[in-house]
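There is one chain below, alone, in structure tokens, taken in the form predicted on its own.
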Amino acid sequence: MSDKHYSFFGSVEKSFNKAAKYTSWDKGILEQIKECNAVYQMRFPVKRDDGSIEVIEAYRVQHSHHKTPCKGGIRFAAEVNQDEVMALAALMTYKCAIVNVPFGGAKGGIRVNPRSYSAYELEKITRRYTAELIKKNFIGPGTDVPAPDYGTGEREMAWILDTYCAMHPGEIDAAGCVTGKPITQGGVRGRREATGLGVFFGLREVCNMPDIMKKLGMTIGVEGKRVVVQGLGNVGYHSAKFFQDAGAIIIGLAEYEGSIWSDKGLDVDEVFNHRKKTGSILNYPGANNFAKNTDALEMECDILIPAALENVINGENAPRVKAKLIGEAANGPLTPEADEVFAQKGIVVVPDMYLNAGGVTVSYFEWLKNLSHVRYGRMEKRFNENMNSQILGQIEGLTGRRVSEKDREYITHGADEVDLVYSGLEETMINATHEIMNCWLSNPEIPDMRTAAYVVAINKVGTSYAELGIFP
């Protein structure tokens, strides 16, 4: 397949092939892992502002049954399609497996340009499209459990959630019908930053790798790690802003608009504000311009971050492509060429499907959250800290010696909520890493971390199917 004629859903079902021969499923179980269970395509009237009707083209797709409910994002783009939607709902069985988020994998999408509607009209889209998703039973706490993606984000959130509670009255967990709502609304504290946080924690731990950074000829540790952003989005900005915070130096930025970039660093939150000022990224004061903005992924660097759309690494750009370590904070941004091409130059590629999990992570403790109808940390809060107070009361009294203000806060803090979903986060994604690599360092055969991770999902997945005893 050529990157002319690219499927996303053919690229997903071909690194799923290359992964399937070092599984020993049955030949049934893996065709029924790989195929979509349910594909919703609809179309329905909408009354723009001017009073003209516009016909909306919506999809919901869910990719797999073997768990339920089914999880994934809803993505508002004018380049949505019936074959995207189809590979983000697959890449969701497999991240979830991965992340051991006990979920099935759905995706949405509505063919617009968020952009050239007012806010008027995306609502009147996103309820009705709701509505259309209740009529056939395509949402529900334990059925469908969409999230926001790119171009949706709390507030169409809390527009499906009002609309799914008014067509089921008295519904005790109707708040679990959808996640990445605001606070007020059952929304879970850290949801926002999580996706990047979560590339954040996979990268880290695979350059606390000795054995992986020896081969890359890098140092081990983030501090001090040339980083390339592309895409200063959710995702883009939150992943950037971690490594900032965790001593990496990000050197260039990438945007539809442009790319910039500075041998000394960028100030990720001053080019954000820079950016909201004018409009674009580029003229950053103290920073270069790219001549074309597809250039920062070529630039030397040790990590490359696409956190934009798919397919921006391919065949053709992937031999240019200088980073040692490329973290796919995005969906599907390499193609199954540029990933021979990467194999073949030794440059690890930390996969999508596990990387960006991050926000199905925190979904799952947001939807966790709304079932048990009370906020993480509201019980055992205060215990914790009077426990804490009085540990240390002891201690400073048996040894004679009184702790820093600093550190007397840090010991007897109890945890709030966004310190749980962080620390849940943090677990995940490190458990994950190191079942991906164990996996992949076992086997020599195994060409790469991909490959390794769809293993770990297929076999997860392929666990769940034969347990079931749905093959009489």
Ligand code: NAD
Second form
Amino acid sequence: MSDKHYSFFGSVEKSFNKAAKYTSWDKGILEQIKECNAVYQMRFPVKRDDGSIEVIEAYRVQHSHHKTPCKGGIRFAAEVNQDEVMALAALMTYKCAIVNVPFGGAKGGIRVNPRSYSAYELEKITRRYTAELIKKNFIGPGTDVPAPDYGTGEREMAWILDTYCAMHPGEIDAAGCVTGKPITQGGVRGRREATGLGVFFGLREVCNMPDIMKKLGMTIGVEGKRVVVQGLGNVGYHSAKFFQDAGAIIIGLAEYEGSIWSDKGLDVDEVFNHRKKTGSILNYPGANNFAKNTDALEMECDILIPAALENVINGENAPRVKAKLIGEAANGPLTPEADEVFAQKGIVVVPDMYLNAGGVTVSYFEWLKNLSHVRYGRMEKRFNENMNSQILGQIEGLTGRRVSEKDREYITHGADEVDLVYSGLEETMINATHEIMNCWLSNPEIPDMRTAAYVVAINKVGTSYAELGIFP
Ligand code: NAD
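Give me the form predicted together with this ligand now, not the form predicted on its own.
Following is the full complex, with the preceding chain placed first.
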């Protein structure tokens, strides 16, 4: 399926160069923005459950130090390599800039297929990886803050935190060394679903733009849109779920073992449970199996959301893709060759580095929570509820009318942590969508939304570097 000699970092560089032409930064600054500042490649041994010793290959790349700490997830996958981690770290820099999260970009990767290791082995690998990061000062609340990515989740983040704390006794801000933690370990409510919710908010905003919808021959709004999602992991599951809850019809779902479709729509939770029970997405009652799992990508639909891995839509299969709008929930699912095909076909691609920024945005909220040592809403929730009750009581007294119990609950409710996180994320995604769209629509030469997103990112990082000056 892959394009020959495909380099993910090369493809990020290609998109960067395409966008740099629409900025006025000098060559040196552009070079500094583009390069990876630090690449840490490591090897360490792990004793497998059968007693054998295996040498593990792992990476942490800090793409940019224009703001610290650096931030980016840790991926566990059999295909992890330096080129991939460098590309993902670079995307993090641009992503943070676009959503105004004050971090530099980073990424980590361990070359293991997590399905082939026991939980105990994975714990040993994660803890040893963390120890290696500590040795080289590649982790810490003020230096570099990892998060979950493909193949990792709350469990791994808790192991990282515990290892860090054990080696930094008494460090008061230690919880800020990693995000995506369980709530009981300093995590924030809403982080688990944040990336999928951000994907939904971003695409909903695009679907609410009359000019874009007209161009695509689509009606305004999300309701009734026919959606296909590839990957039913953290990002894909939540993206699909939020679309379904908003009235969209999920007509296709793809996993690595196969894919299914139904014109009537698939219930995301039921498919998820079917897969949990049977070990496969296939043979879901009432749905049809596709012959190949990649066939789902070529289905006739309104919105296609690749949410698994990079390079799944490339020069080879892009001409067969029939979606009108593509939302890159995964990082790098389209190659530059696919971009060219879609630009020609008039398909709008909503780019990864902004669309899946919900994760890092809420990670930023989690980090702020850890540094402030207080749960969001703790100080003001009750105060606001009392105040709202008072105001409502006064209005009811003056008008002689009583609002319904449902409205009373809504009006008097004081925001708790998850309300604030969702609202902060919604605001962030809406602002970012408009900033990128304004850039795209204000310059007719900019060919696509990805290039516009890069222009916005380059200008922000460029300004930051220009203001920092050059350290002699
Ligand atoms: P995950 O491990 O939770 O889920 C990925 C899913 O994709 C798994 O269920 C896997 O079986 C499936 N998959 C793998 N290969 C497939 C294939 N060929 N066809 C169909 N399905 C396939 O990972 P995730 O955290 O959801 O990450 C998915 C993508 O989103 C990655 O590109 C990641 O970098 C990106 N991303 C994740 C986050 C986050 O917060 N987790 C944030 C931003 C971007």
